[in-house]
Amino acid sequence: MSRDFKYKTAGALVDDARARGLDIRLSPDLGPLTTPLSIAGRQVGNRLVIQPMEGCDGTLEGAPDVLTFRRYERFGAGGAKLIWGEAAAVVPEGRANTRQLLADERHAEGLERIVRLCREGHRAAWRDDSDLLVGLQLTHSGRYSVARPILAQHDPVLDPRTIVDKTTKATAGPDYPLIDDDALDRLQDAYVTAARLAARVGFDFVDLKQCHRYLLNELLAARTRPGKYGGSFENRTRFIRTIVQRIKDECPGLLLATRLNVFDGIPYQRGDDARGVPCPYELPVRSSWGTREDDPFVPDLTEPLALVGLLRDSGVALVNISMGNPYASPHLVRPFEYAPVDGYQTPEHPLIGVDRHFRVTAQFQAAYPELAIVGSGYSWLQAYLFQAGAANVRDGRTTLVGVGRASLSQPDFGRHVLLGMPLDPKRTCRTFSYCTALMRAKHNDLGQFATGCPPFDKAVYGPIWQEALGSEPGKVTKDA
């Protein structure tokens, strides 16, 4: 049962939205959200956009399977005509989890198979796939990697939530070695190597991922990092800015995407009543990204604003707003109803984070009316969330609308949209956070299970899920 979600009509959401001060928006009309664009010459059919949805399932050396073939076949069929690839880690150290995708040779012919079976699905469902755009997400997971972290920078809120030996349950002190600058140096050869690998395999597009607090994203927050990739803002965008300008110059013909954290906000944790609190912090905090230093609660846009002129400039053609951890702030990335066994209920209600992602990513759209800008934040709105994405369009608030978790358990929504049917409700995503407790869940031989959505595909996800109920109880709980 919905805990805050108890809307019966578009009005009744709108009229709760506005007594409590927020500007959401819904339009009965859908049609912005199949209107065609051009992003950098390339002809995309229409506003439909999915978000990098991760699926834990690739083998245990970083290659795609039988789960992630399955995942994008459904996505090309689906409708949408932007597909935004998932996580793929540029070096195996940078992995996020044991079942993550690389994105280096040896897997080429993988990867290289997610392009195809994407259009294949795309053009037995809709003939037509010249406007269907693929991209792959290209990452480093930094103090989030599975092997051990990998540090841009001392965070004092993040770094004694971070696990630096898994036996002893040591946390990284202050003389838990930084990732130095000829290491950061090594890695920009890395990001132009997969991105020239993905170019030859057929995507469309690579996002050069800065957001979630993985490690370009941290470094953009590196103010009290020594040397040249920490301190001011040159130096600390001086990562992306080189890697960007490198790959536009051995990999032409490739769009260049980012998903980029414009605020990273305070890290969380559960309080007393199962809800979230702030960590105990100390201000003036420097640690966070696009973030007040006198008041973390709120957006400082000057620096992401900054930054996103500078990559347009480098020739950026697409930008994913997204913002928040989903370790330690997971309602700032994605506003829910329930959380998964190892987070907190939300502190605030769910729809003043739809709002917030709403409000950010506008702000960028009016700054950048000319950048093909992709709004998040919308799965919490069930039924409603296409017309809160075709009111936004509408509006000039965004470009395109991104759909992740409710991508999961209906990747046939642009089907819905396109031919004027509404959402199937039986397979809506309500937000109750099963797919992010199974990616949380790692006792199995493999280290993690694949995640997905198991109420609402309950043939494949179902036993995943049951095996991760069974096989150590309470790591899983039913109401996740």
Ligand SMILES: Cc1cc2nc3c(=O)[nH]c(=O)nc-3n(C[C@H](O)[C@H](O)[C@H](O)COP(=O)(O)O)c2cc1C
Contents of the next structure:
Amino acid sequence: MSRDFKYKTAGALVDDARARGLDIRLSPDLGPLTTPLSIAGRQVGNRLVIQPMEGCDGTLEGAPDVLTFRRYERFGAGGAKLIWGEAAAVVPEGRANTRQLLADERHAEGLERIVRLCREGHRAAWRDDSDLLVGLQLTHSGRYSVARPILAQHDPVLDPRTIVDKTTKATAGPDYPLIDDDALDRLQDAYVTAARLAARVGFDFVDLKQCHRYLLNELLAARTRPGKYGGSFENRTRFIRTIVQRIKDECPGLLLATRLNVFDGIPYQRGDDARGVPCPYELPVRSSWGTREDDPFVPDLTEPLALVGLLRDSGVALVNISMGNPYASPHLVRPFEYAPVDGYQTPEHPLIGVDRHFRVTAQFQAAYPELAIVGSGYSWLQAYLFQAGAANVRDGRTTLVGVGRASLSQPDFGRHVLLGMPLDPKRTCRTFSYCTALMRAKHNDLGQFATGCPPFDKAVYGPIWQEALGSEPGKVTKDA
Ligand SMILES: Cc1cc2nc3c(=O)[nH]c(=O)nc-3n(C[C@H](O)[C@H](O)[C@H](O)COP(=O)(O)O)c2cc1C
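Alongside the form predicted alone that was just displayed, please also present the structure of the form predicted in complex with the named molecule.
Below is the whole assembly, all chains and molecules, this chain first.
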């Protein structure tokens, strides 16, 4: 049952957006999505991107496993020409869950197989894979590391929500130590090593992940952190600037990308009526990046824009724009119909969230018209996703269109777009949050359920959903 998504026609959607004062454009001509482009000298056959989507289906050691391989083979065959591989931790202590991939030499063979299957799948379906780019997202989960939270800064709103002792449920007080400067210096080596590995096994690009409040995103916001990685803009961007330079020097030929939060906002919690309400906060808000200190509901893009300029000048050729925190403000990251299990009902009409993504992405594209920018937050639009993407590409509001949740339900969406067929209505993502519910389900022997799309990829994820539901239904109810 849809709640907010009630559009029977494209016109109805556009009219509703207009009535809400939003700028959602739709183009019935999907031609802009099929236009090839060149990124740092590499051909990319169309504007469709599979967003990084963790499957939480690796082994406990962090190697890709059967379901991981299945996903990438299907993504490759789907028709999108840019496959943005999921978050892979650069060090074991930086993994977000017990089945997250680890970009480690021990898993070189598995990582190589991801690329190979993706390319083979693509060639089998489309003959030519010379214009396909496959990348890997390199991450450190920081505050959200599963073994122990690793904080780059203290955040007065997030710290009381950050459990540092699973037995006592104690949270991060002011005395909880921050990752120190020496450890950050050493961590740079891990990023470079992981990038070298990714290049060797065949990935075309690496993404230095700076979004969703994981470690490098928190460093960007670390105004109150002492030392060389905190305080000034120069210090807060030191880590990313250094690893970009080092990877560029040490991995010639590897394309550099970053997925960047451009607006952190503030954390939300579940209110009395299950709707999201902002957590109490004090002004000025100094621990959020891209956010007005005197009004944290409003983006302040000054620093994110400056950072993108710096990174572009240092050789980053591909920037994927995102925002929010999947644990504390999921409505910003991924506008939804049904709430994630650990979340809340949307505090705003989801179209407002989609519009926010489109508007801020357009500001980056306007500032850097030649830069390959990927926009996010499209899946809530269901079948109109591609018309919106085509209009945004046509109007220069983004270069490429990122498809997240909708790629789990229908990984071959590209085929439908490219061959001029409507999407399969039986597999069109309706943002019911089953995928997030599985990602948050930890109550099995591995400490983590694999995620995908239980309703529309039923043969594989239906039984996993049933298993998660069967043992402890409360833990995977798909609505908060
Ligand atoms: C199951 C799941 C896994 C995700 N994994 C990642 C990830 O590994 N890296 C990342 O940057 N974003 C991740 N995301 C966020 C998506 O890439 C995307 O930004 C978000 O779903 C919004 O896009 P959409 O509206 O197209 O779904 C994940 C989201 C979901 C639901």
